[in-house]
Structures are given as C-alpha cells and as structure tokens.
Amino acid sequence: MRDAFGQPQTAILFGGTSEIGLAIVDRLAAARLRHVVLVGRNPSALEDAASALRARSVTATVVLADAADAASATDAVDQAFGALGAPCDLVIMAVGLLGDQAADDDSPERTATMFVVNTAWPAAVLAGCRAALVAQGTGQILVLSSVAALRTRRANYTYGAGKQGLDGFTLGLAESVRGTGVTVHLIRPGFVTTKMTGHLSPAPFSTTAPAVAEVAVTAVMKGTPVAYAPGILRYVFLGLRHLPSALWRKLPG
C-alpha cells in the first residue's frame, strides 16, 4: 500500500524493458517504491533490469508475456498480480511497437502486428487491470500513449493509428471508474530519443526517457489526468490538430 507521502511501494510495469517504463519505475525507487513486476518477451534483458532494481533494494519479480499474442492478456494479468502477492499501488502500461512504415504499408501482417501491440494487447490488460483495481478499491494507472495519436502523419500512420486506438479506450477508461478509488493518468510524450528511435532524425521538442518520467510521476503525485512530455506540446498540439489539411501535408516527416 502507499506510505504515509502517497507514494507507491508496489507496481507493475507491461513493457518491463522500455526504457521510459524503466526510467518511472527508476524515479519511483528513488522515493518508495519496494517491488516491482517486470512483464516483456526479453527473458535477459529482463533480468538485467531486475537485478539492477534488487541492487537498490527494490524487489523485482519477472514475467514473462508477449504482446504480439493478444490471447495471453488475461494470463498476464493474472500472473503479474500473482507475482506482486499485495495490493498493487500504480499499474505501469508502458508497452508499444514504432515500425517501420514503408514496410507496413503494404504488410497486413506487419500492420495486424502493429495494432495488436499498440492497441489491443494493451487495452485488454487494462481491462484485466481495472478489474483488479477496482476489486481492492484503490490504485492507479499510468498510460503511455503518444502526440502521435492526436494527429496521424503519413511517416507514420500505423503508430499513430495504434496510439490513437490506446488514447481513446484510456480516456474512457478513466470516465469507467470514477468513484470506485482507482484513477487514470495518461501521457503524451513527444519524439523521445531511446534505443527505439535512434535511427531517426530527432523532431521538434525532442525529450528524454528521464524526462518523460519526471512528467509521468509528477501526474501521478498530483492526480493530473492527461500529460503532455514536454508541456509544451500541449499548446502546439491544440494548434496542429486544426491545421488545415493542406498545410498538414506540408509538414516534414
């Protein structure tokens, strides 16, 4: 349960070897977070995220699941609320696939894959997760979803199309449970540069994992319920998004 200073001692991170999942959970530890669940595909590079937690003293359990197979949901759940045996304080959702869009464009499979990752396997999670939620009456839940999905590009559509699938059912998500103790906190990151993105030109307003989660703990301390990483992007987003069809094209990338 939560000390006395609000803070989570438990989670669980789907997506265990994202690095901005990492860097929350990481923030977390530096206050009072005491164990963590790690859920990905990666056995070692689990470990290694695990066993750099256990050497801050944090308890770290893996479990494994791949979000490519949207019918291991429901075990994933179960078996990551198994792996925490407490209450668990901040459900982590930090799972998603970047592609590539050239490739997807013409690739059902690779674009069936993309949305199963990005949306459905996420989205049924979460439901698992706000079943569990609900039923102890307290927690909550931190989605990482994208700028990308405000507006989809044509660089990256698919991504965009995916994020915009999570958004959504997150936003409603949030409205689904409205007084039973559990909230919602979603964010919007920018370009952020990782291991994902490297290969890409950074864009405008590029931030940081460590950045975005500064902004991710910070809207789970203060209850705010969408987040944009950097702030800034809230502002130029309310903007972009009304931008006529015409000028959108115009944009690079």
Ligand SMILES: NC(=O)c1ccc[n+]([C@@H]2O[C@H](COP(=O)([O-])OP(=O)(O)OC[C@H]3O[C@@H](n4cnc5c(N)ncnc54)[C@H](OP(=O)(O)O)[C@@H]3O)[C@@H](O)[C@H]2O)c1
The other form holds:
Amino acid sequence: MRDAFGQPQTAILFGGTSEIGLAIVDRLAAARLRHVVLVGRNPSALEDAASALRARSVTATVVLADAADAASATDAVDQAFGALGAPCDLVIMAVGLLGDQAADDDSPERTATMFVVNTAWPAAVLAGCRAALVAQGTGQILVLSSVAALRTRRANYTYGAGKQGLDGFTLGLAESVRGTGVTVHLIRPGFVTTKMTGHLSPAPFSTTAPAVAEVAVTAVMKGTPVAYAPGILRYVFLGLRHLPSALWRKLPG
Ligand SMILES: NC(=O)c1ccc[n+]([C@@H]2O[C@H](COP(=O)([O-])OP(=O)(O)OC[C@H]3O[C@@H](n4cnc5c(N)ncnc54)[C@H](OP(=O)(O)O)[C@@H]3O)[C@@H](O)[C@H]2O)c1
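Since the one above is the form predicted alone, can you give the form predicted together with the ligand too?
The complete assembly is shown below, putting the previous chain first.
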C-alpha cells in the first residue's frame, strides 16, 4: 500500500534491466519503496540489479519472461504479482526494442518481433495488470512511450509505429480505469542516453535516465496523465507533428 504521503511501497518493473526503469526504481527506493519485482529476459543482469537494490534494503525479486513471445504475457503477470505477494502500488512498463531499421526494412520476421516486443507483449501485460489493480481497487500504471510515437521517421519507423500502438493503447487504458481507483501515466521521452541508444549520436534535447525518472516519478506523485522528458518536447512536437514532410525528413536525429 502507498504510504501516508502517497509514495509507492511496492512495484513491478517490466523491463527489469531497463536503465530508465531502474532509474525510476532508484528514485522510489530513496523514498518509501520496500519491495520490487524485476521482470526480464537476462537472468544475470536482473540479479545484478536486484542485488544493488537489496543492498539498499529493498526486497527485490526476479521473474524471467521473454517479450518476444506474446503468449508469455499472462504468465509474466501472474508470476510478477505472485512474487510480490502484496497489493501492487505501481506497475512500470519499460520494455522496448529500438531495432536496426536497415535490417528490419526487408525482414518480415524482424518486423513482427519489433511489434511483439514494443506493442503486443506490453499491451497484453498491461491488460493483465489492469485486471489485478482494478481488483485491488487501487494502484498506478506508468508506461514509457516515446516522442517517436508522435510521428514516424525514416530512421526508426518500425520502432516509432510500435510505440504509436502502445501509446494509443495506454491512452485508452487510462480512460478505461476512470472511477476504479487505478490511474495510468504515460511518459514520452525524447532521446535518452542509455544502452538502447549508446551507438547513436544524441539528438537535440537529449536527456538522461535519471532526468526521465524525475519526470516519471513527479507524474506519478502529481497524477499527471501525459508527461514529456524533457518537458519542452511537448511544445516542440506540437509544431513538428504538423511540419510538411519535405521539411520533416530533413531534420537531424
Ligand atoms: N533510450 C531512449 O532514447 C528512449 C527514448 C524514448 C523512450 N524510450 C523507452 O523507454 C523504455 C526503456 O528504455 P531504456 O532507454 O531504459 O533502454 P534499455 O535499457 O535498453 O531498456 C529496454 C528494456 O527492454 C527489455 N527488452 C527488450 N527486448 C526484450 C525481450 N525480448 N524480452 C524481455 N525484455 C526485453 C530490455 O531487456 P535487456 O536488457 O535484456 O535487453 C530492457 O530491460 C523503452 O520502452 C524505450 O522504448 C527510450
């Protein structure tokens, strides 16, 4: 249960090795977080993250799941809530796969995997979490979308389109839980320097995982439905979404 100040004490992080996800957990651990379940595919990286949290007196449990297997979503949700063994205050969805657009372009298999990992599996997991949190009558869901969802680009259109699906699903999910005691918060970061983007040159307005975590935790605490990281991207993309295609394709990043 959230404490008297509304701080989450229990959380599940889907994408348990995500740099942004772990930065969010790190901030929560500095407040009132007592138990977190890390869900992911890499046992040793998950154990490393769990050990670091245990050293800070947070109970951390690992659940294995491969987001490239859409059918595993139900099991992942059941195992995560089972491992928590208590009402869940906060679900964080941080799974994401940037892919390699040149390799994805002509590959039906790679394209399908991109949509499973970025859209189908997260949406299926969120549906399961919705049911569990509504049954509790309380809880928050935080979803990491991207400004890439707002308008697809040649450089990463498969990723952007996958995020568009998740972004739209999350907005609908937020409407669907109105009045149930559950709230949904969507974060749209720009370019964040993490292992996902380490091979790329930073785009304009690039930011860091701790800075995104601050935006995300503030959104959860204040009940903000949609937040951008950094915040200025809300206004930048108001214009960019309507830029003529000839200009849009010339932009850097
Ligand atoms: N970095 C950015 O510029 C940026 C910008 C906007 C939005 N975002 C979004 O923010 C979220 C977190 O990204 P990040 O920057 O923290 O990158 P990250 O560290 O690479 O995190 C991505 C997470 O997705 C997991 N994942 C990928 N494929 C998976 C699979 N088949 N099965 C299970 N887990 C899988 C990764 O697990 P492994 O560690 O095992 O690969 C990792 O935990 C993602 O949703 C991303 O799309 C990132």
